[in-house]
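Just one chain follows, in the form predicted on its own, and it is written as structure tokens.
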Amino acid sequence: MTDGVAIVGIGMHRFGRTKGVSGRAQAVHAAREALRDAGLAFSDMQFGFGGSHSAGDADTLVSELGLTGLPFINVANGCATGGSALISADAAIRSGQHDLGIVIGFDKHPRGAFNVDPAEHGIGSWYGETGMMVTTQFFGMKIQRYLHDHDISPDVLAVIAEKSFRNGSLNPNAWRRDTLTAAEIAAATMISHPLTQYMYCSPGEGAVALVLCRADQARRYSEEPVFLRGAAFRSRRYGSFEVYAPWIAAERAESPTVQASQAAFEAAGIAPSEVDIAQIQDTESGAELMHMAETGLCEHGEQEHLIRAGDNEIEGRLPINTDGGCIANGEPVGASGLRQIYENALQLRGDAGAHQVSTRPHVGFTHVYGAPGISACTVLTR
């Protein structure tokens, strides 16, 4: 057994659309960058976890990275694929099974909305025939209810997206590099009320890889290791209101985000009030709004005041989605969760360039949420 896990190497292939480059090739690029960052070779890796939704099996990457015989396990868990790979690696090291390994998340989705078969989620075909498998409708209904229940103005959704595009414009690895004003975002094509075109993220491409090791060995490989203090994954409970749910219970229960974030903070021994920077799931603007409170970073109903006061800007009291989040980066499902870890690692190391938080954060938090009601959270420190 070991007391801790550290991230000693990070690598990324730019998110967005990269014509002529496969998802696997993007993953190989990210892996080699992470290994270079740690000063290690793939032959040094004792294990691998990785996954993608639409770009192939992660274990086949050994054809390019090295046929070393290491155990490389494919992970597929929707939007939490990257987070699940990281949690699996964390367990492999903490248990004492391995000292050093790599996690890789990547994807390359076709243009347009995800085309999901209801049968894959145990739902009747009627659900798809009514249009509900197109998740834009679910997210529109969910945020309508939340805004009503907590007396929040819909106008704040455009302000959130404006921040995402502004932060993305400062991030060389982001897909969307052009800024948009809140007025332009609010006036864009309405997709599912109250969410307009630019309040949603889009399926895209990209890859991220991380090299992890025992915390007590971290400084062998990095002068600026980032420590994984807590990591937790939870699925939905009866009564929670989740994407791809064909019914809703009379009695409501908390989202899996609530349980996952509480478990991650408890494991880390760190309170939400101690977080200096957060990357949270923003499939659309309303998701960022809801997840701010569900993760414990603020109270329900408090978000509008914090957002309008600039608290979540890069130079605010609690910067959120400093790399532009999903809205500016898009969502390659297999890579999104690890993108958040990559961004927090950059920020904790002081290496984020134009989008660096000037006070150099000490505690970072990440959160992903996805179908059919799953969430993965981490707490990181330097």
The other form holds:
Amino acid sequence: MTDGVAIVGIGMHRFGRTKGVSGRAQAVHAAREALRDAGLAFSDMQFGFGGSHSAGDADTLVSELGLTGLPFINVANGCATGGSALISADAAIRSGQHDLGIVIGFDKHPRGAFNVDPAEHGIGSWYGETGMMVTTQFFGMKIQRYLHDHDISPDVLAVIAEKSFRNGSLNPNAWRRDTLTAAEIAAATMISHPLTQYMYCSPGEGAVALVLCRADQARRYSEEPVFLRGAAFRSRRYGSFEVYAPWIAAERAESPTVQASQAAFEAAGIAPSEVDIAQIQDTESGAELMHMAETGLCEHGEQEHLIRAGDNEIEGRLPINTDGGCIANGEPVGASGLRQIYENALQLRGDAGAHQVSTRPHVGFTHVYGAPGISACTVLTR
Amino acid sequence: MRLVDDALVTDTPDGPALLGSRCSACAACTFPRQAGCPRCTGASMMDTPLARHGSLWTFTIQGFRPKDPYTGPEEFEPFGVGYVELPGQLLVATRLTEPDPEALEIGMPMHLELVPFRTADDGEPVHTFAFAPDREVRA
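Could you give the coordinates for the form predicted together with the partner chain, as opposed to the form predicted on its own above?
The complete assembly is shown below, putting the previous chain first.
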């Protein structure tokens, strides 16, 4: 057993659409950047975990990175693929099995993905045929109920997306670099009432890689290691309200986000109130609002006041989605969770450039959520 | 009447009802039918007709034509989608007959209907289930 795990190398291929460059090539680019950042070669890697939803098997990247014989395990957990790969790496190092390895997440989704087969989720074909196998509906229905329960004005949804585009405009790796006003966002095409087109993220492309090692060896590879203090993954409980659900129980239970964030904070020995910067799942702007409270970063119903007061801006009290989040970066499923870690690592190192939080943060938090009701969270420190 | 899936609906003395399962050990209900109980993890589920009346728990409007595997008409009209709470049983995901968000309200009473959602190659309409607001109750 070892005391902890550190991130000593980070690499990214910019998100968006990169014509003529395969998802695998973007993954190789990110891996080489992460290795260069740590001053290491692929031959130094003792293990790999990685995944993509629709751009190929991560373990085949070794044909380009090097046929060194390392154990490279594919991870497939939908939107939590990156988070699951990271948690697997964390366990591999924490257990003492390995000292040093790499995690890679990548994807390349065509415009307008995803066409999901209900059978893959154990649901009858009727659910897809009748137009209910649609993720955007879930988010519309979840925020509709949430706004009702907590007496929050739907107007705040456009304000959240406005921040995402503003932060994206400061981030050279973001897909969406143009700002939009809340009025423009609110007036855009209605996708799933009360959510408009610009409140949703889009399927996209991109890749992220991280080099991780035993915490006690971190300074060998990095002057600014970032420590992975807690990482947890949870699936849905009976009674939670999740995407792709033909029915839900009459009794309510907390979402997997609540369970995963509590477990990650507990493992880290750090309270949500100590978080300096957070990257949380914003599949659409209502998700950011709900997840702020589900992760424990604020109370339910408190969000509207915090958002309107500017508390979640880059220079606010608790900056959220400082790189523009999914809304400005898109969601290449395999890479999305690792993008959040990449952004927090940049911020903790003080390397985020135009979107750097000026009071360099100490504690970073990340959260992903996805089908069929899964969440992965991490707590990072410097 | 042709249904998108015959296993979804059963006849009752009061009219057609959705067909679910009920756990004989813990009384948890599911829709559609399934063999395992997601609540107590047992495997003694019995068929049960679900309530034909409930209340709207949440809703949205499907604003664009869903992609494949959607089989509705090419010419798209937005439709309502929501969860309707069937008392003592469960919340069922359902199409709504009402496509105007201003005409929908959380908590409003709803009832089950079978509605056509596409036309089969032989020209016959194919039906699915939907919930409709109880207009007479509101008026």
